[in-house]
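In the form predicted alone, a lone chain appears below as structure tokens.
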Amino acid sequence: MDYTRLSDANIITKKYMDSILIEPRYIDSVKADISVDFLGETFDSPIMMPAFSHLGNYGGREHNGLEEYSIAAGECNILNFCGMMENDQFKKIVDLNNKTIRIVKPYADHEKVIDQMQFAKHAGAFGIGMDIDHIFGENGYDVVVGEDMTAQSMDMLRSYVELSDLPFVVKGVLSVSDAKKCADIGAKAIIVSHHHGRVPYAVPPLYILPGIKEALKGTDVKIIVDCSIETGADVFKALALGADAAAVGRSMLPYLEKDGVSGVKEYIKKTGEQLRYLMGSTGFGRVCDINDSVLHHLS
């Protein structure tokens, strides 16, 4: 009997997400409000931008892709993230009137980590953070665009938290163990993610999410989920399983590439409307009220 092994975490994630069903509850339901309070600010939606890096210019337009989705984030009043880049590019992004959290790579050059985080604070970042799941490559420590990465200890991460009073976010958490360590070092938020399947057979973020939520009970650590978040239904499931917000990523790219800022705004609006529809159809009037009582898992 032939059997094809399935190691792609992206496929595993989508299959798991699609195995979760939603139970409608119409009686006494109301039109939902999808705004959220997050890290001391009110945003129009729990849908957040991805921490992308290295996006070029599309269609010969004035701004590159990173700048275009950052403009859209500001105009949609949602939280923005950006990934690996030099300081001059980051300055261009924060000058576009948005609230942006800069996610810095785990560079082997420790001074570069410190410099980029300090620059982010002085440039007007909403928060800073580190991408911990880009440490290893197939031949040892990873090399990203010519830059060597290295392992990060709790002491190192704690030192970054103590650099400033900005919220610190750890991206790439996919275990209860790491989630607890993030709380211990004083992180204000984590992004539950497998970084588009960097580890074969990685557990789906929504699978591990309830355990992480339980482990962080009693802390003020916010939870963001990404990976294969494509629709309002995906966002709803993430919120019901314990997330405070969900970040879109590759599902946004076709809209960004085709129509730039307006395309991203169209996508965010459509996804938010899908979320509002599902909240109304399940009896939840506010994002903070959503829970897993309406979810059913196919066996």
Ligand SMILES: Cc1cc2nc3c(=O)[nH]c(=O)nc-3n(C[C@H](O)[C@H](O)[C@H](O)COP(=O)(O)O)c2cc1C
Contents of the next structure:
Amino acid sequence: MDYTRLSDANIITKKYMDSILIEPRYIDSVKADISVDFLGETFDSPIMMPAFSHLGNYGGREHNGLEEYSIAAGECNILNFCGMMENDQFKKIVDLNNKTIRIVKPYADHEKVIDQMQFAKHAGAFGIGMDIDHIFGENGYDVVVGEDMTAQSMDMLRSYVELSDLPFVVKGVLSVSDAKKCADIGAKAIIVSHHHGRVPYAVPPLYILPGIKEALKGTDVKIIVDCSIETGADVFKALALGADAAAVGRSMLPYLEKDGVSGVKEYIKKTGEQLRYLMGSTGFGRVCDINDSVLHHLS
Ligand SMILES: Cc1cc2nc3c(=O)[nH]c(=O)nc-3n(C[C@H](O)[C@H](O)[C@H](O)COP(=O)(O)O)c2cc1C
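Coords for the form predicted in complex with the named molecule, given the form predicted alone:
Okay, now the whole complex, with that chain kicking things off.
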């Protein structure tokens, strides 16, 4: 797809992110606690890993990039995700870190979807899910690394939710309409995302987030945001606009490639410290207290 000029959702998203400004409030403020309770577990921060796939071994090191960032997530006590892969690769990851949610592709081969989800459950995954934003390609349904994708109905998604008692996460929600359908089928979380710009002119996740938050009021569906989350300030803005957590993405790759587990840990630590600094500087002691009253939008 030609994502040149202004249609590139990555550029639109970054511009929108940078148009949101933060107002400090120091008096009565204290050092913030960035830990969070999420889907029944306590994590050290609301920063999460991306659902990546197809990363090689960097620098000739023992583990591939997927395994290295999964180890780092475990050592940082943050929630881990992984994307398209076969069961043997998933087993390696979940053995390194069982706080991992497996995002399964919308394969046309329905048996493969069921097999990968059941495998994840028996291997000890924290959750399962699907990236619904990878269904279509320019010639109809997409073909991803030789595998055909297909449309997903609410009945199909509901059947995946009913497959196990694991939390089910729908990745690639970017409309109030899809968010409401996710609540209806019993998803425990959604990832508000355009999958690093799969749709030209896609609305920035932070732009659509307040509407999604409002639509999910009264449900127990957790909201994670990704796309162009690079710093603690980006995480702060996502939380202030209604997210429960935010996942980093390609911003992590240089640290991963250069220094593996220790590089990713350093990046996650730095991002968490930036978040804590901003929470202290805006008067929010806990993640669940953060709200949009401190945000200003450049017009
Ligand atoms: C190398 C790579 C592989 C990815 N593989 C998957 C995948 O298999 N499944 C998925 O849902 N998303 C996948 N993604 C998308 C990410 O999970 C995430 O949505 C995206 O990178 C966020 O945008 P950002 O990188 O601009 O922050 C992949 C991204 C990259 C860079």
